[in-house]
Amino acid sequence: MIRVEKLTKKFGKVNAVAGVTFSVKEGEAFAFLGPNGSGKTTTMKTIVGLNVPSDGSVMVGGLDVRRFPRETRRLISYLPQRVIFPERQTAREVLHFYAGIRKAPRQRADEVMEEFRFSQIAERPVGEFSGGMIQRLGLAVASLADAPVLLLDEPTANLDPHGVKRFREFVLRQKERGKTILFSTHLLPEAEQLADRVGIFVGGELVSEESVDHLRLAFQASRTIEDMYLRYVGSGENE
């Protein structure tokens, strides 16, 4: 459903993804696991047609998104890593904006909102939100339209342990669903609940693929998460 080749990113003379290659099957559930200023957000916005390649390419569901922008968008839903909202516009007016955008019926936009538990909020203006709120509503927009594709940049930043656990039901319902998911994380945990493959970045580079079970095994060995990453880097080669 996703396939990425050789994808380099460049602002400047900053190499902000050099050379990433990975793909992601139908129906599978694939975390970016890595520090911040790792090149996960670059290469997710590059995914969804934000950002432009500067060499390499990027295809969903069989399609070049450079070629063919507007397709490849129909296939996605994309929650960014900073969600942002008109203050003065209350949690129901945002789900029913974004469900015209997304040429979603009415009756879906009142669902999310019952399922994000929003139903009796609908009314406050966001500026009044938490920012685990706001991201929770983010995750309900993201939710609307029947797109096979979900794309989730830190989808649980903000949230707190109670949104987290909501969060984790949700993805698991998607992929229930036949749901393709590509989310990244700095938090070990969550790739190894909710994924069935993890990409590890590092610097810019997508340093090596591991199946859930070997990534616990890597951590098993390292002292801690950082210790885990230097290890990827520094063994050369998937382990």
Second form
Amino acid sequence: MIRVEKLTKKFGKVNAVAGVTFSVKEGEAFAFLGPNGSGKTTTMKTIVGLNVPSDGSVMVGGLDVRRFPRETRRLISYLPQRVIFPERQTAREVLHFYAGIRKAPRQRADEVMEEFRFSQIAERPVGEFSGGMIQRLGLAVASLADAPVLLLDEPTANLDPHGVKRFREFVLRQKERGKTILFSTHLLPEAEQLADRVGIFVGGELVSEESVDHLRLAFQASRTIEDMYLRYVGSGENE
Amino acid sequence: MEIRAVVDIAFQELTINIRNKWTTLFAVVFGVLIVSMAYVGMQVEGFGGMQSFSRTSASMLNLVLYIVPLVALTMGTLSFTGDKGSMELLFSQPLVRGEVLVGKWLGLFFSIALSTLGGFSIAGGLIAATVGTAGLVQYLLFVILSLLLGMVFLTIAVLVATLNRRQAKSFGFALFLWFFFVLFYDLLALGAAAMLRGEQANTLLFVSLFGNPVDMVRIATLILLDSTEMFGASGAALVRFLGGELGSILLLVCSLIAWIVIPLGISIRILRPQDI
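Structure of the form predicted in complex with its partner chain, given the form predicted on its own:
Every chain and every other molecule in the complex is listed next, the one we just looked at coming first.
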């Protein structure tokens, strides 16, 4: 469903992403792990077409994101790392606006409002929302279109434990529905619980791609998932 | 370009800006200034009551030439360099970038237009009720020219914000452009003309007119108000050269439209391969 080949993204002289290659199969959940500034967000933003690759290619659903921006973005629902909505708009207005943009019926916006527990606060301006509520509204927007691919950049960063639990349930539901999910996280148990495979980014490179089953085997062999992550990150940071 | 998406984005931008206290403040201040001008203009000359439409238009000209570009540049740069998180979410939707840009631009324009029209309408209503409707057509054309001026500077703001996505830098550059077009440009043109002789100086002044939308609106309004004598021989030469008042106004309006279309086209081209 997603195929990234030799992706390089430079900002001036800085190589934010250097020759990254990976693919995510349809219905698979893939987690990006890695320290801050390792290239996870840049890679995600390039997949959704927000960043223009310096080199390499990104295909979504068999289409090149640069040649078919509208078509590929129709396949993707993206939640940015730090989602922001206009402060003076209400939750209902936000959801109706994005439903219009995604050509989803208004009824769908009302369903999503119910599903994400915004019905009671639908007329409140977003400026009065907490960070967790805004993140939840972001997830609600991302689920409006029922797109086959979900790109979620550190989706649990602002959520409280309840919110994290609900997010994990949401992702598991989407997995059951056959969605392709690519998400980044700093929470290793989250990756272990939700992802089929993980990719570890260090210094703009994808230094490892492991299946979660393989990680679990490593875990059983008395090495923790944290140890494995730190081994890769540590070796990458030393280079 | 999908018109429906452009309209949705424009409507959202309009809603956001209408609820912005700065838009409301601009509408109120603009309205108070226009009504005051319409009233005070006659007091100064020892008469009571409101001025006619024509006199009010002439009094308001400088106010419009100063305030409308400033508001358009400010609102344009601040809106187009706004929160990254909301821009990322919007640009990640199945839209082409031109649709987002044109939608936001239209929404901003309508919010500026609404607040400007608010002031013009209150003053217009008061004048019509107290003095009568003589000069109403000129007043309405002046309103249209003011809106066109707002649109030109909004487009310039969009271009500035597209060239530089950082808010502080864009805003600073927009302010510089305001000073340049509103205050410095005429001095530069006159200074350059002073170094040339007769025909060359006239040609330079004539050509330089089309390099500044503020001057174009000023001259078009003065022609509308039959006040060409206020800009002297070069003004009269301009009207003669362009084949009369109507031809002059049409040429100036077409030039203002070019000042909208060209920067907007450049902005779309710049935005297309840009990182968001």
